[in-house]
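Shown next as structure tokens: one chain only, the form predicted on its own.
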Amino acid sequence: MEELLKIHDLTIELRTKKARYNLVENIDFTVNEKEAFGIVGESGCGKSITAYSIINLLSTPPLYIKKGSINFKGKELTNLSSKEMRKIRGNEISMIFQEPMTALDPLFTIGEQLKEVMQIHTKLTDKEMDNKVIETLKKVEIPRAEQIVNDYPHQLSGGMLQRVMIAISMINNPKLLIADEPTTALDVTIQAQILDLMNGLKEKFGTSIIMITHDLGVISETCDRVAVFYGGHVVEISDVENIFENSMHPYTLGLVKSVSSLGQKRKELYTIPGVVPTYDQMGIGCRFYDRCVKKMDICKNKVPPLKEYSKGHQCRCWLYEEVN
């Protein structure tokens, strides 16, 4: 496959009056052609501000990419203007965020903001546009299309609405989509419909996806390869079926436990104890050190490097490594 999106040792740095912290650090990973991959963690793992930066929608101040490379076809994202990123964003990489409520404009009608999209990056005629936004919106299973363009967003269920947001994001056809947690608070049925649908229009255009979740089972109906965030670090990367059936990473194998804990009959789910650390609590070594039930002593003082294993499967943890 030839490679779409590569981020190289990117860092990204909060900074207040006091002090500066890296929320993520080194993020090391790539999207091929025609991929869908995932990003998994818990929330507050860096998997969002991660995606944020790949369209330069950071909240700048107070956050920054402090270093580090972003390429797209060839091309660094992170020395773009503003101008020159416009022309990306919404064209080549679309985005669809966590809440479509209020990602939605509540004054505009659903065709408004469809026909908005089209308007910054071509060169339609308005019956061409209306056109254009009638099609989408059957690609995406949108029954009443042509009333559905008069509505706003209010008058639309969550499943409607998370419909139209991934309208929006593939109406120019995009190489790339990113989906920040796109089931969220939609019902099992729902959820379903609307991974179906994705699946369908990575099949059907070609579209890469970045899909972002904390919800392996997600992953699993999905994505072709999966990179396992923690504490602003990746710390597992592999093809899903490696990552269900040889997951190396001790915060890997958690997240894998507690999904295959559904199934089984018993009083307790698995659940990984204690929490994600905030970016003023994490330590110098490994992010995962105090949640471990496998750490070491190097572990609480130095990061293990990022590290390739087998073929495709890459791991951050000193339990491979030849400690002395």
Given for the second form:
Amino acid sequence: MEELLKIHDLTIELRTKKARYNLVENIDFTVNEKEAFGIVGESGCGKSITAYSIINLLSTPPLYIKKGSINFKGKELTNLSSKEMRKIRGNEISMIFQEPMTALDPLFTIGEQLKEVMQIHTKLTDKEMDNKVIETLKKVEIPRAEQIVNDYPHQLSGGMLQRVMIAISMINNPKLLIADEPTTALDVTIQAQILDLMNGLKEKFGTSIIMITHDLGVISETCDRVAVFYGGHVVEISDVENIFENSMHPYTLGLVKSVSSLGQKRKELYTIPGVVPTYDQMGIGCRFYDRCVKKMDICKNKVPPLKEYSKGHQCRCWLYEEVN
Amino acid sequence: MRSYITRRLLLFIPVLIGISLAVFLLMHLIPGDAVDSLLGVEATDELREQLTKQFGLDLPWYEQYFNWISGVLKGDFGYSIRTGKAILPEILSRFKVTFELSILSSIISWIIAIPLGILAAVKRNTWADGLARVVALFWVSIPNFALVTLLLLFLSLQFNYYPALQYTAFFDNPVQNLKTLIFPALVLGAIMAGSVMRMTRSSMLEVLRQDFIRTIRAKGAKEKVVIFKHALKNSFSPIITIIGMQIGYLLGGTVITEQIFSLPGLGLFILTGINQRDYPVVQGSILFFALVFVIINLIVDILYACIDPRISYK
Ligand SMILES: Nc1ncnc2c1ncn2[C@@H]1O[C@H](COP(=O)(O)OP(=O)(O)OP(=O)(O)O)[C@@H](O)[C@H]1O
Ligand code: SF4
Ligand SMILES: [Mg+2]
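Next up, the form predicted together with its partner chain in place of the form predicted on its own?
Next comes the full complex, and the chain you just saw is listed first.
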């Protein structure tokens, strides 16, 4: 399997007048070609900012990449000029967002907004673009595509708009699609349809996907591998099957426990006690320390390293370190 | 859309009736009457009575109102008590001047304010934004007459400019016409620019915070496209609102500017009418002004619908 995106030691900093905080710290993960890679974690753990940093969409100021590398197909993205970065956005790496209802410009038609991303990156004629728009809308299973191109966003439902967003992101055949909680704002039935659609497109286009979610269920339905985030750290990376059957990190264990059974109707059975510390309350040790049922002395003052313990299975926890 | 416009036009009727009544009653509450101010204190009672009768001022107020308004409906605004001239033609000819001045100064204010507003929004919280905001705040806080006077002083000292003594219509001599109007228009435009700029800035900032801007950036669009094609278009509604209001006020005449630059506009006409207790002039002008104002409001509402597909008038 070939590596497509390799993030190494990425730290994103929030600069305020008073202080600087590392919102995410030493992020390490790799996304392979044609792979669906999941990022899962509670609200505020840094999933979105990590994703935005890939295509330099962080709101700077106040957020800055403090250190680390983001390598895409052998190219270092953190050093690109804004012009070079624009060539990648929407073309080689595209992104869809959580709120389809607000993700499109209300004053332009669906067709215009699909065409815009082709106008930026291709030299197709108007006619060719029109055809491609219809063709792509059909690929994302939008009924009456010929009429919908002339509609405005407010005339479509959330599910339809998310399909349009997917169409916009796929129309230039990107290598990587970043989906930031693409189904969180949608009804359960629509959610399932959108996930199916994305699975299908991944196969058809051979696009890699980074699927960001707080829902392990979504991960199990769509992803090959997954990184678990907690408080701005990657705490575990593994194959999806492994994460459910052999989770190592106490936080992952809790997450898995809180999901009753895969694929079927999920019900919250268990929630991890305690709350996530906010970025200004982070200790200097393991970020899960306050809520961990297996905490030890060392955990309080020293961050455990992210290490591979079996092939393809990494974890950041002192439990597995031999020094103990 | 068409039926919406028809309904809005029908709504004009109660609005104009209300305004005409209010103006009419207000004029009658002002102490002193036209006959006094026309004849002076020396006049004989006979003469006084005769004139009062001639102007219909001896009738009960509602009859006076009815006579006036039924004339207005036939396009007859009556005659000036002072000059005896028909009022409507006078209003219309003065309105031409005021209209031209309003349009010219509005365009000037957009040219100044909109680019500055965009710049301040895009460069928010930098020194450029700070400077633009302070200047705009200062600008909107100075009383207009002070600004006009200062500018005139400046113009006359620096450019040896003085107001033309005679107004020249555009179609008679465009160059002379523009020469007469450009300085008052600059003054008014500069005055209006402050609030237009502030509105542009805050509206742009609001739009730039919205989610869809991120989508456009994620498409790989240039910042130029993000700002001018998408953000600016989405910012227009509040800007149009404030521009509409300003044009509305300008069309009512800008007394001070007209006075200083000796322009025969609507503002001076109304002012003179008030000073001389010339009821028909004041009533007619204000009613006309109200009509212009509601028309501008209608145009603004129609413009909203042209820009924003979410607004549909049925
Ligand atoms: N522009 C910003 N200014 C200040 N803090 C920010 C900014 N953006 C994000 N943060 C902080 O960074 C942290 C991570 O935010 P992020 O949006 O990446 O979380 P997330 O994992 O995507 O959560 P969610 O599931 O709620 O989307 C949060 O604590 C958030 O408060
Ligand atoms: S390092 Fe310690 S506190 Fe952190 S998860 Fe492991 S056992 Fe718990
Ligand atoms: Mg998020």
